[in-house]
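First comes one chain, alone, set out as structure tokens in the form predicted on its own.
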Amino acid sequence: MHVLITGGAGFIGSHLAEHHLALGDKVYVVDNLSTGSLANLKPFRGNPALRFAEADILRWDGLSEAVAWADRIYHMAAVVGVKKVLEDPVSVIATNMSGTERILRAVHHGGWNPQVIVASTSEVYGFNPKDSFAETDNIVLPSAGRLRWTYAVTKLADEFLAFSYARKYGLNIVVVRLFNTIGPNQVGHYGMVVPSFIKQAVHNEPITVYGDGEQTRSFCDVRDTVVALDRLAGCPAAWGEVVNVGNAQEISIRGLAELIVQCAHSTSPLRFISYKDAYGEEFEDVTHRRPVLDKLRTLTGFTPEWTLTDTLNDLIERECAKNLYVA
């Protein structure tokens, strides 16, 4: 199969790629490396059947030949990070809506009709207040702190672009609500709240707890996560639908940081800030975020493997490594 990956040199686009290689199927990459780096994909970096291009999903022009070439597209090129959104909202409305419009026009005058997911975004919920979100739940965002809900209101943006798509040209396309997905090679530069808790956890530095620390989460390994968009991707019943992809264990951020030291036999206090330190301006977060998983388990059957004690426990580990080399 011939899959094509646009952010593939991110977070979790580079697990994608290293997910199809190892299948046996022929990666293409496309970054321009304003998040991701290169260093993601230089374990199979030697792979013949692995390509990569470093460019704007805006610009290249080598987008329309790809999607031709391609059976799967995984539309993972966003804007990420709350702190980089709040940095540059401007950057994040051009990437993640006018991007997505033209991977999906690319798709239609490709010529072929590849199987492609649209990553969306648990933050599309916003602050509905019901214990744990379905994929029919109300959309509620707050008309204050407008900045703050950037990305929230493009990757909604983005969802009712591939309906339109799918539903005009027939094209086989999945939208997938992603629930903070952690794991190997994340980062905190932008905000990534478990990678920046356990480099201070190893180093036996105050953990930074924003606000209360109150506020559950329910995180997903990333393993977990690419073998469920490759399900949902290939299943033909989910074409046309959204649908939530995480874990439903849920934790405060508290939690999660006292886990964390746990997990690390570390000294680290809690260190509590507010969001307005934190941020530089006004921030109001959503108290919980929880997915129900009923829509994808029927349509794929897929469980999680990964428990949220085993991630962060490979994820000290490999801390402590890097840490070890360094020295």
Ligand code: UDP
Given for the second form:
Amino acid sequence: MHVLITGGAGFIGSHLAEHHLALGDKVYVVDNLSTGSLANLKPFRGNPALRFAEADILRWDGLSEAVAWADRIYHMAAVVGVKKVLEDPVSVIATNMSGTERILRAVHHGGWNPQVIVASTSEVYGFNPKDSFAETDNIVLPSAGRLRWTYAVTKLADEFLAFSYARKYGLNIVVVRLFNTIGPNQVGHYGMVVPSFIKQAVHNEPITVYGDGEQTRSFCDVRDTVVALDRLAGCPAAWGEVVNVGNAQEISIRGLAELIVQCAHSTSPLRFISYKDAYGEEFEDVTHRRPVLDKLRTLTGFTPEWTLTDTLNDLIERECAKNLYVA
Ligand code: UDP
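Having displayed the form predicted on its own, please output the structure of the form predicted together with the ligand.
Following is the full complex, with the preceding chain placed first.
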């Protein structure tokens, strides 16, 4: 199979590349290396099945050719990370919306009907007060704190773009709402909690818990995520649908900090930091986030294999090895 991955040097994209190379597929990665990194593709450098283009999805002149070549497209190119979004909402909107429209237009004009995954996010559920979110649940976005919701709004627009193209032109598109994904290659620079906490714990530095730490998240290992995305893309019943992808195991951020300290045998204390100090402005955090995964299971039979503790232990081991190597 020919697989095109936009944002393929990024965190999830590079794991998709690894997954498909291991299956013997040909993989074409396009990435502008803004948040992605060539280091994520280093293990496959020299593999003749991998092709890489450094380009911005908004301007890439190889797009039509690549789309016409592809049997499957994972559209992962996006500006992500709460801090990055707050810093530069203009480029978030351009990349996340115009980029997606450009891809979908190319697919429509390609005269060929590849399987397409469009990445959306659990952020779109916003402040829905339910304990866990199913795909049919309401989108509840507050009108205050507008820029904080830029990411969610752009991804929601992407969802509607995808549904419109799927309906009007019969394209084989699946929209996936990704719930907090973690794993190797994820970096903490843009606010992601797990890589930040792991680095702090391994260096015995204070763990920076934002707010009171009672907010919850459900973390899914990226090596599970890519299996789910692969199955969904190839599942005709999923085309034209939106599907949650994640792991329903939920933990508070304080609990996560304590678990990481324990797994890393660290002496780090927890340091509680106000949202204002953390994000530099009034910030409304989502208090809990857990996916209902019935639709994913029914469509694909998928269940995650990685437990949170297994993932954390693996990431801690990698962080320790990195430091040994540097020393
Ligand atoms: N968070 C934290 N300390 C950090 C980074 C993040 O306590 O150093 C919190 C953040 O406020 C949020 C949770 O961890 O409640 C998850 O944050 P992340 O940015 O990883 O994902 P998202 O907010 O998109 O779920």
